[in-house]
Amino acid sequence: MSKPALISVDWGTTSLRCTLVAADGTILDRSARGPGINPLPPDGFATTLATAIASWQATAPVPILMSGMIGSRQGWAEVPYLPCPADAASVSAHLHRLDAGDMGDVFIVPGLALTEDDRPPEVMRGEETQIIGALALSSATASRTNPAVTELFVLPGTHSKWATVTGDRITSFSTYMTGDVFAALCHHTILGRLMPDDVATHDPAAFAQGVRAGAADGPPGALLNRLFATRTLGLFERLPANSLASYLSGLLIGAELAAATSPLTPEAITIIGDAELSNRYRSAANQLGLPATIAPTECVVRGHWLIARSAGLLKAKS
């Protein structure tokens, strides 16, 4: 039986996920999910983590590698961003070690930053680990030996991240507040007045209609005008109330896809995220003629394993 060699910790604003990993990358066990960083006091991180992994560390502690918002200003320790371009080797060389007492060797993966004079700064925490993992999991089918190949990764969510990858290096990325804007428009503007309280019901046809409208050509600011159709289509009963949220979702995702892929002609778009949202993005991309596939699961764990291996942390305990 494989012996434990690493604990992978994905710790964001709303959730904590821990995974026990062998030296060869095999997943041995998963802990119950815990709280994200938002509700925890500054002195609560160590206790929360120790409780989540107590049964795994009872005999011989193994290194713990964490990524996500746990390394932010609101987390356990603020870890400096690593500038792009970056890969598993450069990330592993900048791990932040914590003083975690009896838990042993605990490290936080640095996030990435993109700072250029002609554009506002961009930052990510946690997505870099997912991309590193996805690159490895899909390496059998991806062509990464040709530097002319442009490969895009999208991590949809509250703040969607679009990353450009050349070879195995993350060279650039941008952020779209699609999820945040969707939630705000549904719950805090007049666009949500005609929607039912539960906006989770998905209407594929209304979503596709929204994608077409969101991705259509237009001047800067066109989306601000198009958004109001979410209300008027309901007022004139061209869409039923329970389809309006799907239309709005398509409108925003269509606009995001059009902006993020222009003027590029990507060879491939890889989507990393939960199944429902990933399927929605793939559907929208395919509708717009963009080649998109969904990454395998366990990208975070595989990313942690690669980073730990590069840092020389993987030594199975007897």
Given for the second form:
Protein chains: 2
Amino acid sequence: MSKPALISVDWGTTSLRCTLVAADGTILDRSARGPGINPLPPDGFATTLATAIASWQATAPVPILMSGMIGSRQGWAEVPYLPCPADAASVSAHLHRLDAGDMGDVFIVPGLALTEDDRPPEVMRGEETQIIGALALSSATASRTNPAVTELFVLPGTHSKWATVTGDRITSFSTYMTGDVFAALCHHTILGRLMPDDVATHDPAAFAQGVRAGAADGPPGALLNRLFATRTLGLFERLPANSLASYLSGLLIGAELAAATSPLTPEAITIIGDAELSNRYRSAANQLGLPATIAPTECVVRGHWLIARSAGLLKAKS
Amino acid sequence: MSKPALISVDWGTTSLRCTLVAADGTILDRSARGPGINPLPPDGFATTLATAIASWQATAPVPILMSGMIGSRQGWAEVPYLPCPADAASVSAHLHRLDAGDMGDVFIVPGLALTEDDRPPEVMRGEETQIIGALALSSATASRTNPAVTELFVLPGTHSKWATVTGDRITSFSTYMTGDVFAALCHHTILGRLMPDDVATHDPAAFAQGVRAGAADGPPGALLNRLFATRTLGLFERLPANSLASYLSGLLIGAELAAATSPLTPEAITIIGDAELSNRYRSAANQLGLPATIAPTECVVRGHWLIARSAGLLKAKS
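Requested next: the structure of the form predicted together with another copy of the chain (the form predicted on its own having been shown above).
Full assembly next; the chain just shown is listed first.
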């Protein structure tokens, strides 16, 4: 069996996931899921991490690489953002070392920021690691030998990130508040009134109808009008109450996909995320004629491993 | 003193306002503000109205005209929508008479609906009366003698209504969920995290910055990205926390104004609403070079009076 060489720590707002990795990248073990940074007090991070990885660090400790909101103002330490373009090499050159006592070498991977003067800033924390991992894992890797080819990576969710990658460098990215807006609309506007209280099952036809409506041409403010159809289609019984959430989901995802891929259709789109949401995005992308594939799982672990290797941290435990 | 000839009842989701009107349209008296339809049980409407207007109906009762959500499924009686085009004459021909016992002739003004097959339905209840009143009151009346001139009327709010009026007929309209979305974003998404808990004062410069950003060209989904600037401009201290709500308000109103007035700039826009919100919309419209004026107050009362006159209901009380 391979010896441990790295602990990969994915620590976001709502959960902590630790993975024990060998020098060749093989996954050796996984911890149970732990608490996200949200409920933890400022002095609770070290103890929580130590508990989660206790069984792995009993003998000679291996380096620990963390990414996600753990590096934010609300996390263990606020780590300055790196500018774009960024890749495994530039990120590994700016790892933030923590004083973590007995735990040995503990680092936070810096997030990325775009801070051009002529547009509002953009930020990500954690997604840079996933993209670096997906770049190595995804099936589109072959075409990446041509540095002129530009790909898009999307990490759908509460705040979807769309990253432009040229060669193996993240050159730009944008945030779409799709998931956050969807939840707020369903639970805190008139659109939720006609939706059933319990979670509705996904209706692919209503979703596709929403994608079509959301992706149609129009100015940005048209979205504020199109949303209201979720109510009137229900009021006039053109859609059953059970399908309204699927319609609204399609409307927002369709609008996001059309905006994030315009004006030029990208040569490849890689979706990084959980299976259900990734499938929804791929279905919407296919409907719109966009070339989307879903990345393999384990992008975070692969990203940490690549960054650790680039930083010269990988020495098999003896 | 003029004799009473009509009671105008503006009964929406959150409030009831009654006005006593003379045969020539003069306002004679106003009731205290009463409860909206939301907290009332189905059998509570008649009693609530009777109490509100008791002092006026003591002798010979005058006709009562009501508009707003009182005519919805959640109101006193669900009144079928009228199709567009609509005007005072078509609305007055479809008043819904209630059986209201001692109160005499009580009518609900029907709302309007657009139900074309190729787009989602649109509905309004109450705004048709305000527009009919504003058409008679507004300073742009002179140009309305030319039936080829198309004007826009906007009733900003939770669900802003934009109506296209040709001559004196409402020919089309659209709903923008601007106010509802603004409140949900401030209170139930990440955008509220950096905003102070107490109500921030209006920052005209941040509002104007938001208007510019919201009205810029782009596809509908761009709005899901632009919203996020409310967070990052705060994170990077390009805007103070106190100004973020004004920025977001400008962003949404700018997007709404640009979308509702494209692709052709209208010849006149009349804003109907409370003073503060109307001023905000006029300021945004002026910034975007749109010809907007604010309608006089009392549009509802004037609308009820015109509709009652058209229905032959106005006979001065003897």
